[in-house]
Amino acid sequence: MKRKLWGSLTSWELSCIIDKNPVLVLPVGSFEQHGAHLPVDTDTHIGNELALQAVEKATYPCLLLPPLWMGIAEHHMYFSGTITISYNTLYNLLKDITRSYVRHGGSKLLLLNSHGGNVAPLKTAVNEIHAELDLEIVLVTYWDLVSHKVMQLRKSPLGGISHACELETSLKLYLRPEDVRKELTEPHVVPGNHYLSPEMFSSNKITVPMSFEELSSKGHIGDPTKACSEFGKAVFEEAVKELSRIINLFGEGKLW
């Protein structure tokens, strides 16, 4: 695993991987609020060991950065703890980065996203940086490969499912247990309607900005109280699976 980690490579061993055109993974994260049971680096920690598994599992030649741990969280900061930065900030740093991999001879970057607030901010560097930069870049958010194995095992109904929710909390579970303050768990179900929903694989029709404090009151969305760690294990699994075929498609130019 040493192999693929750029901080444990050294240059000469950089360049000859390099050389083979691989695919280098860039987890973006975040350190927010996570209600009153789960840690500030929910976010970052469960995109990183998804980044490690799924590198590891890849067959296609790839390369991990340690992940970004800052994101855009202006809409936690009524809750102590979460450190946000500007859109600017994260993508001067993508671009940075980016740049200095592009002058190396690197041409394949994947971005994997696991926190809410960057999605729209990624999506928009994404497209920047690739009309900037000459080379081919992909973002994945964790949660979009693994939609169809949560609907078949979730427990808890619509609005179930948004932030320190049953989701994130059953993931930590399984990655960390002893980072659940578990008798601090408790429902709060905010479903939304026709219109907006802040459950996390609604398809909502309009957007609303709002700060998290006007939803919740202690931070978190959902129901936790539902969480088990058989369903982060069988939700993380199904993620690591796709993310690896993900990197091998990419690599081998057969992903689009």
Contents of the next structure:
6 protein chains.
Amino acid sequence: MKRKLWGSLTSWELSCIIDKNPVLVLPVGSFEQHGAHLPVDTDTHIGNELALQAVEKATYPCLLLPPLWMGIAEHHMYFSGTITISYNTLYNLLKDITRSYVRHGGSKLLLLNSHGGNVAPLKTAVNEIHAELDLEIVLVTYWDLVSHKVMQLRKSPLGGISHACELETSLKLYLRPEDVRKELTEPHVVPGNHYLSPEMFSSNKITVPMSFEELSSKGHIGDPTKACSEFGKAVFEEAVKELSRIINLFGEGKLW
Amino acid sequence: MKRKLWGSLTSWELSCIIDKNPVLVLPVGSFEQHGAHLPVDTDTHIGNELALQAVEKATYPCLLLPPLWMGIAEHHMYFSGTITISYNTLYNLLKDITRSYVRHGGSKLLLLNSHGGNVAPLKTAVNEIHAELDLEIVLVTYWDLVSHKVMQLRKSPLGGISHACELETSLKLYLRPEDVRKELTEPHVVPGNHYLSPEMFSSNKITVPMSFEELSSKGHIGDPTKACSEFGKAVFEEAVKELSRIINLFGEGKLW
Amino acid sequence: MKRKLWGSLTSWELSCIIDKNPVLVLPVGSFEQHGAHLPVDTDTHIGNELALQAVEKATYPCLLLPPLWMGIAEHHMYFSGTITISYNTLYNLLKDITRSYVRHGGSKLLLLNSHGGNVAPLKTAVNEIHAELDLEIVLVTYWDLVSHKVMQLRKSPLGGISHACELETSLKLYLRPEDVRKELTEPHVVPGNHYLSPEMFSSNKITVPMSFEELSSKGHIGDPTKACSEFGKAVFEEAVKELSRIINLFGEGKLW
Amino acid sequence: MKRKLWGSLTSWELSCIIDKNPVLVLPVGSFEQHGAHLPVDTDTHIGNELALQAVEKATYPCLLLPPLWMGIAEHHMYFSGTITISYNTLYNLLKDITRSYVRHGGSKLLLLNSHGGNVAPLKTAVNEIHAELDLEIVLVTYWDLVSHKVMQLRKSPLGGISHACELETSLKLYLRPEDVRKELTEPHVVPGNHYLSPEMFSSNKITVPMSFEELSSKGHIGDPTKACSEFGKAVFEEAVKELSRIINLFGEGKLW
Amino acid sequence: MKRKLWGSLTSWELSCIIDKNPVLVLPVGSFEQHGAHLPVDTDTHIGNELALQAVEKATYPCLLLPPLWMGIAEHHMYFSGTITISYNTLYNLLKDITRSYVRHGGSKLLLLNSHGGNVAPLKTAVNEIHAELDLEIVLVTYWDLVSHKVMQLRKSPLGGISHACELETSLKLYLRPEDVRKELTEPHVVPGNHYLSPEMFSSNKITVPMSFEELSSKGHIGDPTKACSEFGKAVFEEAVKELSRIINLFGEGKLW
Amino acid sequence: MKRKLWGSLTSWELSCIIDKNPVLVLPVGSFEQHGAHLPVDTDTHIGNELALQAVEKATYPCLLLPPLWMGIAEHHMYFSGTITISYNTLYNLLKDITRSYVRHGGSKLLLLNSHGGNVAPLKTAVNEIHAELDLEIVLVTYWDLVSHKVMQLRKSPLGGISHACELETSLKLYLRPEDVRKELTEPHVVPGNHYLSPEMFSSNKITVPMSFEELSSKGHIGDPTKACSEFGKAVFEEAVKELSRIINLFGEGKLW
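After the form predicted alone, can we look at the form predicted in complex with a further copy of the same chain?
What follows is the whole complex; the chain from before opens it.
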């Protein structure tokens, strides 16, 4: 596995792998409040674990960078412990890292996102970076890969999966159960309407910038009391399978 | 109607309306290639017409600015006539306009988007602007308001609505038929796969920055030969109804 | 006429015209207070009408973009309804639009300015853009084309033409008389001195940044009560004649 | 005199003078080619000498900073020795210096410009800085103060005064004759037309960004062979008189 | 120990610790070539290990963020695997993180640097951030803490410690020996002169920007063949002792 | 000597010298408080005098620009008369000047710094500029050239030389004695500790951003009462000797 971790390789070793036209995976997470029961590194932790296992499983040559542990989380800043960076900081950080990779000969980059606040900014950024640097980019937000599995297995109805919710809590219970302050979980479902809903797997007709404290005094939305390790395991393994498949297809030029 | 057009009012008249806490509507469009059969102002034209009629229909006090006729369209630049601006240009333009409005006392802004390339950048921008300026913002992309109606009435199967397609051509046939070079319409359906599809009403599992010429040598994707004025009329009227309703709900504080 | 409007043409049609090395005309206006009697779109409206007629009259191939309806108007911000953008926003907007044009093969750009606050910023910007992009640029502020005619025909002495004044009110009376709240016109002449005068056709020895409310409680300077449609017509037609002549000379390489 | 030079004073001495609400004078020049016969510091030298004498003559408390010796001179870059900075560099430099002054309590700034390429950028910059910082600013370009005197005394007809011309060469002959390579002076008059002329005291109807080598193979425009020390002296003394008067009026709040 | 890792804590737990006015430690490293024998994460790894142990040992309340694993390494870009970011990217990243901390009430930040190319940029950045945000900052580059110990124990003469050298190789042999490709170590001493030397513990009279390949074809400078785990241990433990002492003194307000 | 001053030469003369591949010297100073007894231009004055004499003495072809008289001095802003610019302003100013030089064919630049607050920013800037523009750069801070001489001849123990101290006051007594308000000199030694000391010739283990008023109510640190012209002369002449030697070695490609 170490042979796929960028940081653990020497310059010469990396040069040999980059010659094989690998897929470089860069996880982008966040440090932001996750209610009373989950630590602030939840998004970064989930994304990184997923990247590690998918990279290990992938058969096409690939490399993994450490996660960007900070993301765009202004809407969580009311709650202590949240770190947020601006769009331009994120964009320039991504562009500088990508440009370094391209200068060494790299041409395939996969960004693995694990934070809701990063979705639109990363789409914006990859389009700009693609226009400026000569490489192929694929952007994945992990829950888009597992919607079918989630809808199949979730215990909570719509509204139960949003933030520090049934899904994220289940993933943590599977990946590192000691991180979950189980005694502090409680349901906090915010009902949506025709236009707008915080549920992760509903689509919204409009976008309304909002701060999280307007929706939740504790910081979480959804029903973490429905979380269980089994659900976390099923979803995580599905995500690993899908992501490693995407790496292989991307590498082989068969993704689109 | 003129009493709702920002530009046709005097400073004092605007001051009186802004005192009523109106909803300010700003259409954001694009000038970009629309295949062989539609003019490059298609997105801007559709968005502006929609805004005009919705503002007229709305009962809550509102004001309308002229559209930003340029948007983010780098992926169309292979084709002549496309104008593109960078994210930062768009963001700063929106921020400066919004800040002017806020300095005059305004507190409700509705951005009406009519261009695919603007979706993620506008989401990114409104979140940043909301954090910097003290006002409420609602962002709407018009086709999100009419997905149900479109799926009900479209003639083409999935794949037929993407760009300069059955939907956009129908809207133009309804709004300004002389703009459609009908003899030049032809189908160009790009099949999607499990992860990715250009169809406007499919959701994608991944994002891949691509230039349009990779997908279409003429510039359009979908089936404009299925377009008809009646479909355009039905969709447009539904969009007007929904948008004016959103203006009213937003104004009355009942949108969420 | 439509064949000269960028927005109403298809990509392929634009490509054919750009092959003829046309002059692209881009009006730059402003939305800013114009006293009690004129709407805030006065500058943008005048500039756009002038561009439309000059482009129509010109014999050299040319294309017209919609106006940038917002300009630099910080000095009017005391009065409601004024929209202002920063220099860098204006510069980047112009640069992005110009770069798009150059990428499609364009090489001649004419900016038509109709707002006092844009004069120095546009001069600054065209010099920077000319150094960065490979094209010829001509910048025109419309009243510089008609100074002789204005001085011949004006009824007010020096001091009467400055802002929402005899000139602008006359142009509006000619172009769209229903826009003029005639009953609200009143003279407000601000006398200049040896160094400084707000009169549009006096030259100043010094520049002093000032906010308009320091000079006028209603927002206008000059004498709109002297305005008449005939004066507006004479000046407007002179401007159209001069501007179309400049387009032709510019196109034919005979302007300098 | 030293008591008016910012740099030669101690912090405490400056504090005492700033308490008197002085006028701070900052010359802005350029290092740019001046043909075969004048050194590249011509603009900076003239502006600085003028500032020194005007400050000495002024009776209202004032302070003088050393000149910004670099300006915006892209249009001279074809010729060796020209230094040019971008608008944003100039703007930020001016803003940082001005902000430092304002933080120490200063509220009156006079920029003395002596370079054609700086005129529009400085107008643009002072309007932006005035909107951001709480102080009064006056911008003077020295030749605007002496147009009457120049037109009275010049030997060359229109066309003779533009760049490294009768005027600048005369000023140098008066201020530092050893700087003039007299044997290398020759006339190079560029005739203008109805719209455009390089003559310093003609007004132009249009602006066309141009590089100097398009107009002059040696770099100068005008007729330096007509230059003489007496003309330089008369113009310089007039400029000193006017500038010191402006300082006094500005200080006393009587300039406008 | 987990109680000191920012990421493993919940929002509420962090809020409680920040109430105690803790020292926040942020390691700043680099991913850059380290010759043939060390992996590219060497700097980040050393800095992070040091931070972990110092934070554990410190008695004053403190918190640790994950390292910024990327730094300023343009001078290593000739060698594959190096990632470099610009000064502004680093500055904005630090400012955004710091501002988030300050908004939650934090007031003491310790940056722990472990990369030579970051030294001047971090000094520049902390001075700017200190002027903009209301907090105390201490910047430490680890080898400045152990110069005495290094000079006492090193086996190589001056010249032996520079990059991927006796010191860094020894630290890696102590911290994670499997990372060292021992068979690939070889001496590469670059002799300095009166003005300039690459030796880490010599002071230079001048600064000359240089790319590493000008000095070393393999990428390392110094003598890694002299490295041993004991030297690494001694230096590392000294650094932990000093750094934990600095955290305590900083926290107690006794550092200066 | 004049033949080495950029500003006093014509474009053609500069072109001839630049053809010889000269060393261009650009002094970077500061206008900042120097206690009660020294003027605010102290740094700029010392650096400029040093540059003038070194350039005169150097035998390799060289050119001298006027000093940048403003630097980074935020930490002195509590005291009146200090001018400070941001890092980005300084960086862009240097880059624009350097780029102009490179466009004329220049390839060797020596920055002579004379201000403590500029040290890290200039190191940061020259590394960035070196990566962007194709030229060699040497950065010198003058006191680094004379440490040996200073330690030999100083009268004050460690602590006596920091800011407006024995060294700077002695240099001023030698270069322009009338600038020293001798009656206002008094000692103000700030003792350092194991980690940190304001003494110019001590090395610090840590960096702590601090405002000068925290350390000195009058603005100076050190012992200016120990200053004498002889010490100033000895140090200055040593600096001239070293700097001219560096110019020659740099020019001849023998500096490293």
